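Take a look at this single chain, the form predicted alone, given in structure tokens.
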Amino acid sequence: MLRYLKIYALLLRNSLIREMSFKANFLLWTVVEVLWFLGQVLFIDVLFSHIETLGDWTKWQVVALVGTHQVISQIFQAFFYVNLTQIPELVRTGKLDVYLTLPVDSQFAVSSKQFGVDNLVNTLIGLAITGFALSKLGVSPSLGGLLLYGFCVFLGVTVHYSVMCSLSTLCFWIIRAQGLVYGYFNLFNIGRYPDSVFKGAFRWVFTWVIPVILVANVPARVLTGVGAHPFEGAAQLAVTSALMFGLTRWFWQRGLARYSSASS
């Protein structure tokens, strides 16, 4: 494990050097993300000027949910998104051979080769908005509550990684899987809406099959106290993320067994 941490530290350092070579691009993307995020908060403000609650969510609880979704999605994008979207192209061109010859696990190698510094800046913005929402709610989470929130955020990132890695791994069978990968990237924005608005089969599918609803709703409920049993949601998210990560690992190994390298 220590060896992998040292390798990952070097990868992060190289990514930071690369990002700082294009400072204007870094600043531009940061500004765009901030404006997009502020637009979401403005939408919430307009929505709650007409209603008092949305299910069992109040205005500032929804703001905390949007902030939490921002934190999880930006951490996922910072560490994994670009890497996972490139897997189908690596398989199609045979460039995956390079990663298979490295003295590290192949799934680790393809999942961690790039890192987005600008996304971490946007993560801090999400944390700031979440903290502001808590101040409006008059909520002061305990240390245990903050630790549980952080753990749930980690689990949410794990779910996103597992689903998108599995979709990318389909390229071992269908060659081009970019449509599925980018489709999921749009799909996980569902998670920024309160779970109370979803009903029927839609809610069941995106809670149990592709659990994007759980990803941000569970940590937001834990942090803000929405609902009577937030720990049950945390337990459900923990079990779901563990199962999905295990399935992703198994699926990756099955995909590698079908892979024909560039040199066959």
Second form
Amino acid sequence: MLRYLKIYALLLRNSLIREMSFKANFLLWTVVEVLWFLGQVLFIDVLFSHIETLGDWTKWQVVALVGTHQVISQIFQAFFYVNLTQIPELVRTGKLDVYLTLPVDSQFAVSSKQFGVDNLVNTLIGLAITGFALSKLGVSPSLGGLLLYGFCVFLGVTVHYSVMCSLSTLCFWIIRAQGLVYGYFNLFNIGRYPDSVFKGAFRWVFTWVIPVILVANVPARVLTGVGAHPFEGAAQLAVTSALMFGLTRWFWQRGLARYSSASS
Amino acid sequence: MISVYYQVFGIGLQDTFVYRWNFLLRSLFSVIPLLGTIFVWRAVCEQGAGLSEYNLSAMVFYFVGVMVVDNLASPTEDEWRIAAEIREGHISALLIKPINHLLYRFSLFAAYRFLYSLVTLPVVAGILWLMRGYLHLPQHILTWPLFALAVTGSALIQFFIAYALAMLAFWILEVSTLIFILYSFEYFLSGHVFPLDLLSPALQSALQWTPFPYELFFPVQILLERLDAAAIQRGFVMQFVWVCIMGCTARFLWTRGVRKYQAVGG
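Structure of the form predicted together with the partner chain, please, following the form predicted alone?
What follows is the entire complex, opening with the chain shown before.
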């Protein structure tokens, strides 16, 4: 375990050095992200100029939700997104061989190759927005609350990782899995809406089968105190993410067993 | 001369045909955020007092309209491809041919949009059927030609903007951030996320002077028959002005860019 952490630290350092050689671009990406955020806040503002609450969420609670969604998806993108989208290409071209010969776990090797520093900056922007929303709400979370929030964010990232990794792993069976992988981005985005607006089969599927609705809603509820039972949601998220991660692991090994490399 | 671009259109069709499964998958996946948006607005409309301007079915109709116009008129990868062509020097091969690059690219864009709309037709039809309770055919027969005209104008504005942005690749190496900056403006201000008439009147009248509403909001409003004759006229005049402005900008940047262009290596 310690060895893996050391390897990971080295990989992160390399990425940081690489990114810092394109400083102007780095700044511009932050501008894009801030604009995007302003647009979303404008949207929330438009919504709440017509209503008082959305389900059991108030305006600033929804802002905190959007901020949390941002934090989770940016952490996920910083560490895993690019790496996971590349898996189908690695399998198709047979370049996966290189990763299999490394003396580390293969799933770890393909998941940790690159790391986006700009996404971490965007994570900070998300945190700042969430903090601002909290101050508007007049909520000051306890240390325990913050820890639980952090833990739920971690679980949320795990869910995203598991779904995306499973979709990428499909490429061992289907050559063109790329479309599916990018399609997940569409799913991603429904996670920033308050869970209480969703109804029926849609809600069931995206809570229990592909739990994108839980990902940001649970931590945001924990933080802002929407609804009475923060632990219930957290427990649900913990169980689902553990299950999904286990499934992904199993699925990866099944896929790998089918891998026969490309002819060289 | 026209026949050359007709041929290009044909080549474009063949080229993009390879991506038909991707198109289908993409449009299938795009149903989910559409449903998500509808859920949000349903919750908003159920709050009683809610929106005076839109009831739920008008809102659903609006977002289905957005999807249709988006399929027909929004460039997806054109700016990236043109920029890559310039950056990687492939444009040299086109420069020596006796064709107009703007028209050449427009033919490819038209082919792409045509095929995309055709391939995703089953998905769109499925959505129309699913939402049939909320939709209704336009009352006025004139709405159809006006809608077609507005969509054409929207496609032209969007294509010219994409082309002009890609032209910046003559001067700077990395245009993707600029593309994304403009894209974020377009996304929110053209009416993708919410109908623009929900904004404050001051913001609305300011937006009128930008190209964004004419990319999406205006055609959809025509389809929904929410505009009176005067507003339609004003809209078309503004749309036409923006088509001209963006078209001239695109053309101007091309001529300046080519003058500066140096093919490296090769």
